[in-house]
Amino acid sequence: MTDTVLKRKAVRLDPRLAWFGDVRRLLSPMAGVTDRPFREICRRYGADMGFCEFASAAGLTYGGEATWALVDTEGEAGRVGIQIFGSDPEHMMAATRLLNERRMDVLDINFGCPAKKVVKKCGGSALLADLPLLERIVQAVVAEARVPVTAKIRTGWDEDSVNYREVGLLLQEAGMGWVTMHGRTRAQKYKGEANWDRIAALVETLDIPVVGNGDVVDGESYRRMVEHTGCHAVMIGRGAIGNPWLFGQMRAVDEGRPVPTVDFREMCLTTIDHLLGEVALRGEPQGSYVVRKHIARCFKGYPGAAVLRRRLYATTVAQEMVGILEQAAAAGDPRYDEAVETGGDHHEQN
């Protein structure tokens, strides 16, 4: 792929990561979201690489069936990464040893998750406040991994302890293939704006690739992040929920084409594909429940969206949901005529 629009900083690539030179659009590891069916849909639209849901190193080490189900990559087409978290170097090393038997292109270490259940066990972004332990974990994983190791971080624990440059240099020196940075502190969680100036500063600080993360929600914000930071690639997290076509918008920007719009029918058909994939993986009703969080965002802002959601949420039978989506697709845009469903004469904007 040749970039025709965006200029990015030249980087030093691990020889094992020569393929990463053309990777620009990544799907972030997200619990309950980035399972295999959703990764495949995001690739369809333009994601160059997808990550599994992040997995506990302790869960993997002790053979937790549910934890191992999160890293189902066997036979998966396209680039895929696995991300692990934990605070015990021995667990992280043991999990890495076990994961060497799994199909993956990189093994990522989670130093960025702000969730309480992760942080209270001194995992995720909590390690940004304990760099000696963070370094021991990195050394343990790198020593065992048969694939390149990468890491995801935040700018720091809070505004009084912003240390992303120090952490980035430590990770580069320890042999990380690239560093992904979310432009918020742990204390911010997902509030406020991501600080792209700090992503730009990390890009300038490191020789290895920096992947930007935070507040990219469409093709234009993607363009602005890359222009602002010079980052090698962008990782999409929450912005992809119910919006896999975001990757198509990003790809159009990279290729110098007009950013495409997604019509109602395509949204419905993609949702059907996602639903059937989840049900095949998880069965009913679990597969239907997983898709609900995507449906909530996918159809937001269109006439009749509330009624469409209520109809879809009223059943967990996949074929009934498929029928509702097919009916809505056939009705055209506006997506769903609430007046027909309710007997009213208005359209609700959601």
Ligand SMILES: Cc1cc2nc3c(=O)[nH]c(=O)nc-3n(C[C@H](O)[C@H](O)[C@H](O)COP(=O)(O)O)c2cc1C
Contents of the next structure:
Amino acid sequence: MTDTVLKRKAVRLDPRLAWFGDVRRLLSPMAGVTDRPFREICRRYGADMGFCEFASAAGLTYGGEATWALVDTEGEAGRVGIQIFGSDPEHMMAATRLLNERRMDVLDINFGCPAKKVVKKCGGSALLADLPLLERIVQAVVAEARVPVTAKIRTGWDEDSVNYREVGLLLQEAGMGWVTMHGRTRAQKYKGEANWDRIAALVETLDIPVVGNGDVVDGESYRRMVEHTGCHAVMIGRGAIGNPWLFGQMRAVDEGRPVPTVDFREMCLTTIDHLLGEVALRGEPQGSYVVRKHIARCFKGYPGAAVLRRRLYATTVAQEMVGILEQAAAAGDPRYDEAVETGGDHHEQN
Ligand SMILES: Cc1cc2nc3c(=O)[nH]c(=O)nc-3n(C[C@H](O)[C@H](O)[C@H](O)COP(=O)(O)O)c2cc1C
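Having displayed the form predicted alone, please output the structure of the form predicted together with the ligand.
The complete assembly is shown below, putting the previous chain first.
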């Protein structure tokens, strides 16, 4: 196990997860975001592992094409996890059996999703309020999976029923390879701050690795979370949208190097790669729509970013978007676009 400059608690690893000893930076499962092109980009910039969007066990069992597309990992290079959710142990077991054919390093169970359509069927975070059922689900998946099983939880259903220690111990006992915890209750959804004290308490409680999750958005917050909690690794959700370079910044923190800044040209070229990947996967215009979420956040803070975004949003034709991004990359400065838009020539004037 190579150590980083940040101190972390020593953990007990499932022998099949020896590789996880060096894993520090994970891309969260995010529905509508962490498809294969984005996972690949995040790994390129330093994510040790990426997760597919969560998939319904019932959907997989019934053979839904759209659900199966979410877990397409065939031939994917690098570490990848698949995540399933559901409330019926039979479905969870059947889905696991089917997924055994897929390429994956771990199979994760979602006990954190706060969405109404998931919890109303007692999936996701609803299971934090029904531990006997949660336990049956975990046992069903572990009995069937050919890869190590992991779980992702929240701190509890609400402030009156915070039970992450009890849940964590149950999951450890049931053979989970690691537990990821988002430091909010279900009731909080995404409001307020993630409670890192509770992540620290879970790290203290368990022998297996705890992956901390919630509100890490840059190298500095990564350092603070690890220092505060001693967690083995950190999982990044929203912070990676439009900012896959975050993983490189986290890596620099681990290696004791100065945190690199992101080059504007690289932002443009990466966005082009991402766009072409999405269009190859989904065609037009869906591919361009998916990349818009990233564009919305990517160029923030640059002068002229609003104009660049507006030009990119004005079309869904990938080749036009590529042209705009190539121009911006060549100019090396998004103010170029202001010049185009106003009919002036910013660069000749300088
Ligand atoms: C758009 C979106 C989709 C998400 N989808 C999933 C999912 O499929 N499975 C899951 O376990 N968590 C999902 N989450 C939660 C994140 O994985 C993560 O736990 C949460 O955003 C907190 O981490 P962050 O502060 O780094 O974003 C999603 C979050 C967002 C914003």
